[in-house]
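First, one chain by itself in structure tokens, the form predicted alone.
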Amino acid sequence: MRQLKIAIAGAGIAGLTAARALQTFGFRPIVYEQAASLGEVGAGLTVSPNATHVLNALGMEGVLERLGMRPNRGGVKHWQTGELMVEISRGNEMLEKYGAAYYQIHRADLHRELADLVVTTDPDAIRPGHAFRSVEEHNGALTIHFENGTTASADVLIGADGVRSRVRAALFGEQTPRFTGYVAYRGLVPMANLPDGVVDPTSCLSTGPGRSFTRYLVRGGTLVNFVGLTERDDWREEGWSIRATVEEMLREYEGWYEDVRTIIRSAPPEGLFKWALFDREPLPNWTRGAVTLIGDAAHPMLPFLGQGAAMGIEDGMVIGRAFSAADSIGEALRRYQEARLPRANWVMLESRKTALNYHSGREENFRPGKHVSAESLGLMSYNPAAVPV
């Protein structure tokens, strides 16, 4: 099994985690990335204990401590008054409760460190400029065709190529993602540009009718990452790098308490972006033959539980463990799917429900004991490095 030629389409967080996990178990996967050069866009993301278990096991514990931020407190505030309706303990309590810490980190930092770890282990493991086009199987071997006209042979193909996955389309046909009606704004503000007291607690969700606003610290507390989620039906462009204006976002958050608007006003004009959120229905099966899906290619989910990256990280570890434990490709892919599909599809559906909850404007949903979150749903108690596979 260790001699298998395992190809991964997509060098995002999920694809790189899978590559590193497979390397840890003695395999030599090759990651094919469509971009001409490696580089992850985006801003902050949360690494909850369920994902931290994986990254620690893959040799990144020091990276998370060095580049990540462990908030001591979190909370939920009222959109209009700024009242702290729910207070959440983070910090050492997460570590003591789950055996792994809760971090906030810049996506680009995590992506870079994962890629460095993969290529340090195998300098030829990542191959940019290879956009997946199609795959065919003949006598138990796969031939992968890329848009640059080249091909590659493999025994296994793992599709980690995102919400508009070409591997998924090759397996199950073209399925147009559904626009959810949600539009996200994101930005980064230097902490030094904000008045004292604006960022308290250090991690915070503010919620109101048809809107939510999440902000937290990254890069050692020097930057405030924020994401505003709104509802619209007149704009539905995708992409991480579509520019937005401060004035546009302020209009979306008209009437919100002043700290939110202060953060928006402080965003560098060239550093404010927006994108439309798309969704798919859960698949009953991710695998066909020797090809399977991980991450957003398998289960794209809305960001309201903060588990999108975490689910891809979980997938990466479990698929590595599945290949390590199995005696055949079929057994490995069966072990992987049985371990992951029920959980990931359930989190997809819970993320949809949480969106409705967060944008309901019902204050009674955000009182102690009532707030729905990844923690209250039990998602953080899952350890992908130890669950049965």
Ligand SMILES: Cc1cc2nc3c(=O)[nH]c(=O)nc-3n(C[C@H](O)[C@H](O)[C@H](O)COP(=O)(O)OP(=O)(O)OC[C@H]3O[C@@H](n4cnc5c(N)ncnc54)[C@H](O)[C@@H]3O)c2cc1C
The other form holds:
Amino acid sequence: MRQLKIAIAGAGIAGLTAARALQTFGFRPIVYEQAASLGEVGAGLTVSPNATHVLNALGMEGVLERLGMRPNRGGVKHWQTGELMVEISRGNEMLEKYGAAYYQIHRADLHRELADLVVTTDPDAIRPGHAFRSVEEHNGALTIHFENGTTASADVLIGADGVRSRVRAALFGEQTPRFTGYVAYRGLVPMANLPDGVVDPTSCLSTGPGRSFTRYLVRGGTLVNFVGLTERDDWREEGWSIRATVEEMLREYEGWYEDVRTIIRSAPPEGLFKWALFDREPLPNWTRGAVTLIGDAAHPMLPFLGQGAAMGIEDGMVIGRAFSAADSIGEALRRYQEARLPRANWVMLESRKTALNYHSGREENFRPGKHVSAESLGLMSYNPAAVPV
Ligand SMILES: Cc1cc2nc3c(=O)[nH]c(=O)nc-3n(C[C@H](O)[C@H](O)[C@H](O)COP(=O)(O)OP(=O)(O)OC[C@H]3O[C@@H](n4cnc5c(N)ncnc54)[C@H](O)[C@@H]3O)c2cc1C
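Next up, the form predicted in complex with the named molecule. The previous block was the form predicted alone.
Next comes the full complex, and the chain you just saw is listed first.
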């Protein structure tokens, strides 16, 4: 099994975690990435204890401590008054309760460090400039075709190519995603540009009718990461690099308490982005032959529970363990899917429900003991390095 040629399409968080996990178990996976180079993109991500277990086990504990933020206090505020309706503690309690900490980190920092770890183990492990186009199987061997005209042979292909996965389309056909009516704005504001007291508590969700606004610190507390989730129907485009303007976002947050508007107003114009949120239906199966899916390619989800990256990280560890424990490709992929599919699909559906809850404008949803979150749903007590596979 250790001699298997395992190809991974997509060097995002899920693909790189899978590569690192497979390396840890003695495999030599090759990751094919469409981008010409792995650059700095994205903003903040949540790494909750269920994902921290994985990154710790893969040698990333020091990275999380160095580059991630552990918010001590968090909370939920009222959209109009700014009243703190729910207080949440995310400090040492997380470590005590779950055996792993809760971090908020810039996606680019986590991504870069994971990639460095993978190429330190095998300098040839990541091949940029290789966009997956198609795959064919002949007598148990896979031939992968890339958009640059080259091919690669492999025994297994793991599709980790994100929300618009070509591998998923190759396996199960093109599916038309449904526009959810939600549009997300995201930005990063230097803390130094903000007046004192605006970022208190350091991690905060504010909710109101048809809107929410989440913000937290990244990069040693020097940057405030925010994501504003709104509802509109006059614009719909899916992508991570579509510019938005401060004026349009302020219009969306008309009538909101001043701290939210101050943060929006302080966003550097070149650093404000928007994307429309599309939804895919959960798949009943992720695998065909020796090809399977992980991360957003398998289970893209709305961001309301902050579990998109965590689910991809969980997949990465479990697929590594499945290959380590199995005697054949079929057995490895079966073990992986059985361990992961029910949980990931459930989180997809809970993320949809949470969207309705957060935007309901019903204050009774945001009282102590009533607030729905990844923690209240029990998601954080899962340890992918230890669950049965
Ligand atoms: C550029 C970018 C910025 C993001 N920014 C944020 C953010 O700020 N906050 C947040 O919460 N989430 C962000 N995300 C999403 C978040 O990273 C994912 O939801 C989550 O981490 C799951 O990761 P994934 O590896 O499954 O998918 P992704 O992170 O989307 O990674 C997929 C990878 O596959 C590559 N790829 C796509 N098509 C092909 C192909 N045909 N062949 C080969 N490679 C391919 C992509 O270039 C990418 O590197 C971002 C994703 C991307 C791609």
